[in-house]
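Encoded as structure tokens, the following chain is the form predicted on its own, with no partner shown.
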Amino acid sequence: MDKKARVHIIGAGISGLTAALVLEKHGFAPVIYEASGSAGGRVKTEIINGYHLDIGFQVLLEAYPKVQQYLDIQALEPIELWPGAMIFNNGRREIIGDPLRNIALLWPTIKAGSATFSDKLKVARLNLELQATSLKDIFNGEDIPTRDYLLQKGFSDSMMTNFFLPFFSGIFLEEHLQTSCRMFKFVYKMFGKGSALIPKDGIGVITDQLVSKLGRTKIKYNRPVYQVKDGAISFEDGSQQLSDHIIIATADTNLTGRTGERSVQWQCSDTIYFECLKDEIRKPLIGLVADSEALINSIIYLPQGSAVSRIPYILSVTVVKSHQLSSVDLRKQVEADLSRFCDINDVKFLKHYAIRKGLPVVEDLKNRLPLSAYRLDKNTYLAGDYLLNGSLNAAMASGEGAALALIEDHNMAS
């Protein structure tokens, strides 16, 4: 049966869109108010000079449970990355990866000096251990910094410096691996369970697909909300909308006086895109820049259009380390680093994205919450990855949780 209740969602990011999908399946026809001119929040792609450039480089982990539930992955036309990385350090390049999942990585990994033989055995044991550990046990388990956890596992300084630090700094968007080992175990398990994917036309196709699945939901763009209070939504233009149920699917915790204590801190990064005439990696691998003097953290050559290879190639560079450089000076430093540490020259600048809200800093990482945790009051609910952990999976899970809490309350009141 159609539900006639007035249901509104603040924010058309992944959490808000997922909440709308769940509400539609239960007969509601929500309205989403989005402050900007497009959906997606932090999952967006721009077309620059005909190229699809993500606003902040991201990969899609197909093993995420909520990705499996809410997305048609094959419809995204993804390119599968190899389970490994090319390491640039001290003028040398070498490849290290998981030969059990891609046999082409066997000989390069055996030869790689970035990891000792003992490190390689420890990686294999870690894979087995985490694949056998449930998500519930991971998120209820020890909560120490990732760096401390890896050192306790006995990994060598070389393995830490050359692989773990640059690889997971690029994922966590912080350079010292102070992120909880719960998040490390979760992400590592997801990498081991499925593939890391890059949608052919950019990460924004995830948003496009979610929007396309909505049938009864209306999205009203360029409608910034000023306040949510007592069942009323106040907009910055002075207008107001009464509502029976409101989901605040944004990390703007100042919308209501009751969420001030949830002030969200953010990890930031920079993504810089270049055109170049040569692919220095020549395989679907991420490149890790392990030299401590380098500002850049990682690089990857991106597929564009229907072809895996295309000249000019598009090079994405991620910077995680903090800096005070202007956009122009940052670009010059990145170009110098590419030449010095990666022997990549003759690049043509395309676009710089300064990502000031890359990932939320979450102190007590969770994978699930009881429905009661999404309730702010009798008709207001919260959604967003900041409630759980900084991931696409958490964004979807929180949107789902807020919607289910709303549905439960509505049904009890009916």
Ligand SMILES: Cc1cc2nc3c(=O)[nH]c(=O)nc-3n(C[C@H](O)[C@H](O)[C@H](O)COP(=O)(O)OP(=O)(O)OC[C@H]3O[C@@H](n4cnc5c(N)ncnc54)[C@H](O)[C@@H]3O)c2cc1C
The other form holds:
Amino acid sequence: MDKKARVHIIGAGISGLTAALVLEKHGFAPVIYEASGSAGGRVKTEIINGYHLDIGFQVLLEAYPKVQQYLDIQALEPIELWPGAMIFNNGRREIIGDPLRNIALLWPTIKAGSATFSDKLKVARLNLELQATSLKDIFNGEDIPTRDYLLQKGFSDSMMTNFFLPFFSGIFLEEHLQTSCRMFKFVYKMFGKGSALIPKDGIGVITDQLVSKLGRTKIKYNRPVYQVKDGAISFEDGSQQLSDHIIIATADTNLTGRTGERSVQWQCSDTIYFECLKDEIRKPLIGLVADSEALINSIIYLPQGSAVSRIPYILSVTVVKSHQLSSVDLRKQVEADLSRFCDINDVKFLKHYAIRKGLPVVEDLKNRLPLSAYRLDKNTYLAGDYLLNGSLNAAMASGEGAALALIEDHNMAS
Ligand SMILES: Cc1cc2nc3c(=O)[nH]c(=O)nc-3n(C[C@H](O)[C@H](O)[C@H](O)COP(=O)(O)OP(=O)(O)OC[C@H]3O[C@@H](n4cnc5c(N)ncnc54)[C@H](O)[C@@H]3O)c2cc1C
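Starting from the form predicted on its own, produce the coordinates for the form predicted in complex with the named molecule.
Below: every chain and molecule of the assembly, starting with the one above.
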């Protein structure tokens, strides 16, 4: 059914693009206004010297329900990460992981001193427990900091310091694991249920795929919206557009100008890329830098299917700890840390991305909301990961929810 209503979406991030997909399926032809010159929001890849560099390292968890619903995962040409990590601590390197999902991890995990025998049993038990718990129960369940939850589970100090702290700091983009255990359980369950993937040409191919699925949606780039009021969209250049339905798919501005509306706090991080001649991990594994003196949190060697240079490896380094260093000093510190804690030398700096808005800090983490929660007023709706939790799954779920609320209202009115 061809719907003539004027439908506008503000923001071409993953939530805005998902909303457009759902609206198209129901016969609408939305227009997206995007402030920047390209789609994707926080999911973008830049090509620098022929290398595909994500603007902030991230992975795609294939078990995310909304990812399975909205993406053709195989078409992203993903590289599957092994379910584990290489831990760098005190000059030692060891691998721990889930041998039930990758048998190559069995012997290194048995040998690993970072986790006690009791830790290994507890990890297996936690896996079983979370696989048997529904997402609904996880998000309605206890809401204590992840760190307290893991300590209550009785994990050893060594397991906390060497594995949980650096691994989940890299995921939550905060160093003390203060993020709610609901998010921990959700992510842990997703890791246990499917693989963590890195698209061969970077995370931005997710955006490209969503955009390519849109047939009737128009995306207008470099159109920063200034205000949304009474069904009118005002742009920063002073022009206006009247609309029947508006989805605000960004957490960035207080576009409706109402006092008391939420102002989102953000977890930030730095991603620094280097070219290098050797891959010190030699397996598709994340490297965790567990030493408390290290500024760097995690590292990974990235596949570079379309690299043009003769340098074969790209090393991505994530910094989560807060710091006041300039870009140049940060880079020097990271190089020193790579050498001191990982024995990785001879790296050539490529690019630094300071991510000031990485993940939203969400007080009451949710997996889904009733459609009514996406309605701001009779013709304005909200979408964005900040409404649920900081993940691609949440961005897609919120875009879908806002679009469905809009469709419901439109159908009621007509
Ligand atoms: C460093 C980093 C690591 C991450 N790691 C992971 C991970 O491993 N796994 C995972 O699932 N998720 C991860 N995420 C989170 C995931 O990327 C986000 O949840 C998701 O991209 C959010 O999409 P969104 O549409 O809600 O918001 P955004 O991506 O923020 O999109 C909002 C869009 O609105 C536009 N906009 C803003 N203001 C205006 C305006 N006034 N007018 C017009 N347009 C406007 C912006 O330019 C942007 O394009 C990570 C994010 C970062 C940054």
